[in-house]
Amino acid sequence: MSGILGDAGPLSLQVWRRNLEVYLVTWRTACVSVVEPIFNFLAFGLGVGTLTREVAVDGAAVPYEAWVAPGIVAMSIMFQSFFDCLYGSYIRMYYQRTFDAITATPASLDDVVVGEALWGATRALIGSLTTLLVLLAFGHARTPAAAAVPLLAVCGGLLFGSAGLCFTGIVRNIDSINYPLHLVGVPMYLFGGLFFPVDAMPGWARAIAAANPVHHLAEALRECCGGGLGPRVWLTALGLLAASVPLLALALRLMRRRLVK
């Protein structure tokens, strides 16, 4: 092992490129997954927003639709990367035998896992940009500070993608994917302050939300979509990136234990 990420090197980019080329061929079916954030925005922003017209933020009243919009972007970042590195990576590993084919080349298993994590970050980027276009169409996030959204998407996508790969390394079969997806992934975005303020939750729930990276991602997105580029945006990006390194190292260890005989 040459470092915290093993012997992963430039060939990881070739694994990422392989997934990108497949996506560009099958994008018509893959893009169905980005429709969900759009429906969520329409349902929460235009639906619940008619019942809850304003949200109090730092003593100021913010229209609910404008408040929830960055939360939908955060959900897209989290779900796209986590799901693709959980379900998509499992399919490529077990059913398509893509990992076996790649490791028959000079690329190592570490290259494959890191390349998968990079692809998860790319899926988060694609999902965030698609959702951001929807927000722009409805008159939100029209500020130069929204240019920070792709940075937050990549950093968040790398973290959530690495988490998905950790579970890929331990799930027993494809049916078991439902456990991390519904017991970890869904609660992370449902109780991460994406659709309602964390301040409205009990104290113990607020403490859990404070440890939830989706919550911090959503708050940073709200700041930059609202026109601010304060320390919260940059510290959140750095925090997500820093947390993804040990998580990706854990994913490498779990995948080696599963695949290296």
Second form
Amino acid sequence: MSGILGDAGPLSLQVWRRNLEVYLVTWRTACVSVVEPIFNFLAFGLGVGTLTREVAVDGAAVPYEAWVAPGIVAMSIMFQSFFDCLYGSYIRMYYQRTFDAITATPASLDDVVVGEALWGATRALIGSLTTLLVLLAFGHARTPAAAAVPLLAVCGGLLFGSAGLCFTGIVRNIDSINYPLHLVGVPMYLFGGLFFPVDAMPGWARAIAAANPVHHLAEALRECCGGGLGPRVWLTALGLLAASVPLLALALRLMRRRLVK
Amino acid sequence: MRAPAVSIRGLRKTYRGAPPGAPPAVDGLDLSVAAGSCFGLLGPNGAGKTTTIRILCAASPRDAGEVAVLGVDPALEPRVLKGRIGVVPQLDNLDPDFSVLRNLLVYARYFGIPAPRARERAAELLRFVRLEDRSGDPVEELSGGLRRRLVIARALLHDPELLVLDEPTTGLDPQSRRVLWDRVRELRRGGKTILLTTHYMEEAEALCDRVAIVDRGRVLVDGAPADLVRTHARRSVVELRGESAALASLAAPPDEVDRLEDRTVIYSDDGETLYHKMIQSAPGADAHLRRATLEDVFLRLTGRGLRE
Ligand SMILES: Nc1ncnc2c1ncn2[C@@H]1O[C@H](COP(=O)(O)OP(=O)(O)OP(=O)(O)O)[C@@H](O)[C@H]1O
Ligand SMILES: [Mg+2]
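Structure of the form predicted in complex with its partner chain, given the form predicted on its own:
What follows is the whole complex; the chain from before opens it.
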């Protein structure tokens, strides 16, 4: 139990790989989470887009559909990782006793938790890529700069996945997962400026958005989907990554407290 | 003489979050398991068997006591130790999304077994537990007995020196149970040390070289099953029902008499003579002669009241 991530080591990659294999074996259910961003894009891009044709960004008018598209990528990144590390990890931990099975081998609980977070980041990556495909199909990401999306997805996924694992470490039962999901997760993306610009909102709401990582993720995604690869993109990736380290460390502590009896 | 595979002295453990004033789960337990033997941990529900096992498998921390498993302290070198022992937990934890074979292949990776070797080993073990025809089946479709056998195969992937089985046959039918006994015997013949818990006394008698009866976190007695029977329940037992209970007065020291609600149980070194004396003095008495078993020892030592 030394470093900030406890004694997690290379075996966390085997935990990650196990989850990947389950995902591939159960690809039919996995497909559902791929369809979701398509629906989101249709509802927000094409649906809401009929009400609001344009959004003013730095004085320039951008079509709403093009503006909201990266927001849907952000939503996908956040939700895939947060949800899997919350609901998915809870099922693996409690109902399937997968953590018990793995920790009976040379792998430690820290390996398991780090592996779960890496898997959360991977879910975010998969989510971002499928959403990106949808955007490409609708012509909203035709720029080489969109290649930065996967990077942002992994960094963001690690952060939201770690947050999910913190809650997994403390929720009382499967029903209580609704609290972090609906009281933390949903407001984070609803008020993160994904579907409407935060500039138009009152000062306090803007202040909250400024502290919301989903907001920063969305802004960075907008920049690279719009063709820019400025410092905002790299700083956001770095910031998300840096913030996920202490959060993951917290998740490790909470999980140890819950499971080491 | 080889060093014992497991040696525990003065083990103590109270669960965090246990209600205040609750007795410790393990309360000064001593145990020694000889290398190459099959050892049975017996005891009523809540006696502390699983807790003890979890501590020696490095799954749970202890409060006090010395523990050496294969010469390793589980608290100090958990990874090293876990690479040398195989664990069959009380509750199955197979991967429900994987096939039988994939459960083994994925698990082998946590032990660092290279893929080609894991395939060989998995095939070998599936034959060993008689699951070779089911290797592609989803685990969810397996019956309890087959699942148990798969968990055992999984625990053997890395060829552990010590195999720990927590209630391996609970919930299995008599056939599956015997298949499992047979496999355990073969492993023991192959030189592995086996530590198991069970609530079936005939299972302990059939499999174990030695057993320990644990109650309230402590070992009450330990020894070879036959010795324990001889010491604590004599050679034979006469059970008397109803009116015939009066016949218990025919018993003479060193016979021992337990008076229960519905019957009287007499433990005797020469139950046959006693039984015939009884039948003569009261023909038609409801008396019944049988061999003393480990179950008699268990009930005499741990009492007949419910535990949990
Ligand atoms: N996770 C836990 N938290 C708190 N108390 C526990 C926990 N696990 C077990 N206990 C308590 O510790 C005691 C010993 O339990 P343990 O599971 O070791 O018994 P056991 O001998 O394996 O019983 P069984 O035969 O029912 O499996 C019991 O009183 C039990 O209620
Ligand atoms: Mg138990």
